[in-house]
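Next comes just one chain, in structure tokens: the form predicted on its own.
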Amino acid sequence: MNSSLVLQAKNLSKTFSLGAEDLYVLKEIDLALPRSSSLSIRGESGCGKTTLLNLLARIEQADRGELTWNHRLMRCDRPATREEVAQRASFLGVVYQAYYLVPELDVLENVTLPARITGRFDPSIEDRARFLLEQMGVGNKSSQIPGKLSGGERQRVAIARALINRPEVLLADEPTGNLDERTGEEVMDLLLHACSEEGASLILVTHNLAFAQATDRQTFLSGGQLNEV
């Protein structure tokens, strides 16, 4: 693997069975992500963008293909190993359209949760969480519960949570999909700035052409093929 690449996929393929037929969603996808870079993926609804992110995160199993996380080669046609799951917690951060904040926890507890799950929690983690929340413009919301926040505020908290373990790669799946245009622009600016400041590479799935064009490279997924545009 090229030493400048933090993530690389080769020949990733995925089908879903529909009765007696197979639906080919992804066909021999190749993807290379340099360190501290950003890449966007656009495509029609249902074309397989989220499935591709799930394969890159080893959440779903591919039919065939290889994936490299920071020089570690993995076969994707089998379930993630325990070691790969442990590595994922520090290597990847994920931001979802639906936020997925824990409603019973306050904002600070939500942001520090990944560190607690991975056994990395110590007093410095709360300091980092507060720093990230300030960077996201919601530093005054640390004691609030998610239900008291607006959609834009929830997504800012979700981005801070995704960055808490200092991931090398951030996967963002339609992070502005539930936001109005103005709030979406604000959140996207914060996301791109935060990745730049943290030195994290970004793979962004979006329908928004302007957001896609804000990344270093743009791709389009259609017919199971991923092509640069």
Contents of the next structure:
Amino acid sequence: MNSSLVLQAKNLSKTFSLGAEDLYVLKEIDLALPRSSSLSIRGESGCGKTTLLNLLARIEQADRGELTWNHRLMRCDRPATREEVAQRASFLGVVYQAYYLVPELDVLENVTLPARITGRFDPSIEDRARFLLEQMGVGNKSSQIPGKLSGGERQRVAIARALINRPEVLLADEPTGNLDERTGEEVMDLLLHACSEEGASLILVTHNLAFAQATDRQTFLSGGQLNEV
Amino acid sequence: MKIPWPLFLAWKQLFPTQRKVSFFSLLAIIGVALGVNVMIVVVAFMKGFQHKFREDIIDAQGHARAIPLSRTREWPQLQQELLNNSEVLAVSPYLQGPLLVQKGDYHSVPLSIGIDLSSGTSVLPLDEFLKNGQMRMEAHDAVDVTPFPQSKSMEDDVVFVSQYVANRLGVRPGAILRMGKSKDLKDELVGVRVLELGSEVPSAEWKLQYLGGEEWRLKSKGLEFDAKMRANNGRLYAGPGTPAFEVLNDRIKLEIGAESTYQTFRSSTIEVFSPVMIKRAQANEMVPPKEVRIGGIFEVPWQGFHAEAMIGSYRLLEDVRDATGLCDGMFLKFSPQISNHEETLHGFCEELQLPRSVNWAFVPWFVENAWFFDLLKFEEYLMILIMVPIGLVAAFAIAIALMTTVLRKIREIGLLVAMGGARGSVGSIFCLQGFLIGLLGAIAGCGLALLFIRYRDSIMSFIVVRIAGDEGKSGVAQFYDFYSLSVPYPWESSESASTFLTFALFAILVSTLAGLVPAWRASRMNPADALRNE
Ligand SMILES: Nc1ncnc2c1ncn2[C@@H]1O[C@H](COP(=O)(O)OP(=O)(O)OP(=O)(O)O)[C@@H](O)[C@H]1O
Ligand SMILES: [Mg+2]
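Structure of the form predicted together with its partner chain, given the form predicted on its own:
Starting with the chain above, the whole complex follows.
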């Protein structure tokens, strides 16, 4: 195993059963992500991009395949173990098309929530959260509640939240899908900038060719196969 | 201190940042609080009733009774022996049985109790009963100033009867009215007050006149009575057959020659027949019935006491029942160390009985009235039986509300798992919400119950007036005696504390359990599906 790879997937396959017939979404996918690099995945709607991210995050069980997070080698045909879940909290950050902020918490509490989950919450985390929010250009919103933010602002908060635990890999699933073009560009710039700043590797799912080309490597998912472009 | 994050989120979902409280949690907490409040109040009041009845029963019959297995003359020795025991405060022998009493064409067969004049009132608060039972006369141009009858006025030819007997026979104790326009009828204007009215005082009109200094004059034209008298320690008394007065001259400056008029009504007399007399009468022996005067009407608060009852002197009963030197039992009163706890009292009675068990039984009050307390307990349990399902309904409401939250937050739940939250922890958010609702509800409910207990009289009289009106209020209050119902606070009695604790814990347990189903639902959710959820 190459130790400069932060995440590696081998032979990942996933089938959904739709009643009588099976839907082969992913077929023996291999993927290697070097440390501090970025990778984009494009593909038609419904081709399995979100499913792939879910497999990489061990949120979903695969039919077959192996996955390595840093040095942890995991079999993907079984549910995530306790240790894997615990590692996921610090290893991965996730950003989705929908922001999924907790409406009962204010922005600062939302951003620090992953640190609470990993048990690393302390006052210095709040400083880091403020720093990240500042970087994302929403430093003045830290005591707002999510319900009073615009979509772009929410996505920036979600990115700050994904980065709070200094994850080694950031999974972003169409983070700009809900934003207009200009805001989308802004958010994408911030995302790429923050990832390189934090030394986090990025897997970006997007439909936007320009955003995809901003990453180190570009791939295209179709027919269950992942091809480098 | 680090708060576990599920607790943090549970708390925040109930009390979101920048909003005071979520509507759902407010409703749920109020619901739990009301439930806890109702349960505590009902049980506390039932306990209060039990306590009140206990007091009333002890008043009506002492802490225990020593009952001879057959009528005995041996009682004075036992009385002495018992009094030598420092834990025994009072021993009063009594005779008891039905007597036929008659007034004109009306008659009644009251349970008659003959009590020892010297020791009887140390067991029975007879003066209290007489105060409860007194009836006032109504008149236009006069006011009833009859003093409360006193137990010490009981003589061998004076009896007290229950209200029921008084009504049946149409009898009443003596009364005295002061004549005059109502505005002149204040004691202060007259300067004297009626102190005692012996049951031997005949019906007559009296004039009381101030002669100056300590000199007073009482006369009655009809009786051809005219006497001068001096105030003796403020007491004016012209001898047997006249009312006694008290001078209130520290309050008023009396004018010489001032006088006021009184009208007395003689107390009724009744005829008492005993079974023995009736037997003799059948044998054609002429036995005149015993004539006695009514000294007062009593009311015993204990409803289990015979309604048709008469209290007379021991000697009267001895006489009419032909029971010279006999005794049907003795009322006993013990020191608080013995009487405060039923087990101690029971043990003490057994201890007393053991060496005398051939002749005497010692029966504590609660054994004699066990049926009644069993009934009260049964009612209490019935209440709980009714309330527990109501509590469960509340639990279902909480469970449903939490379930709705789970459904509303499916995607958030997925995200929490994706962020590294363990499934169990994610589920526990909802369980903890139930717990917090239960906890806060229980605290609020206990607080409410304290307020209820604190203001029970005002609340009760408010309700009673609303339902029964001002008229009914006195009647209802007299029956339930709410104004003297003692409901202890939890820091005053361990029993009350355990009532509070039980229902608080019950509420917490039930609402935590209510959170369990939603919690299970949430923790079982597949995070990928949850994130996809619309
Ligand atoms: N739980 C499931 N059960 C059955 N089919 C599923 C399930 N989840 C996803 N699918 C199917 O798998 C395929 C891939 O879904 P996925 O969400 O990965 O697509 P996607 O590439 O992310 O699409 P989009 O660009 O529209 O987000 C779709 O056809 C979808 O219907
Ligand atoms: Mg998708």
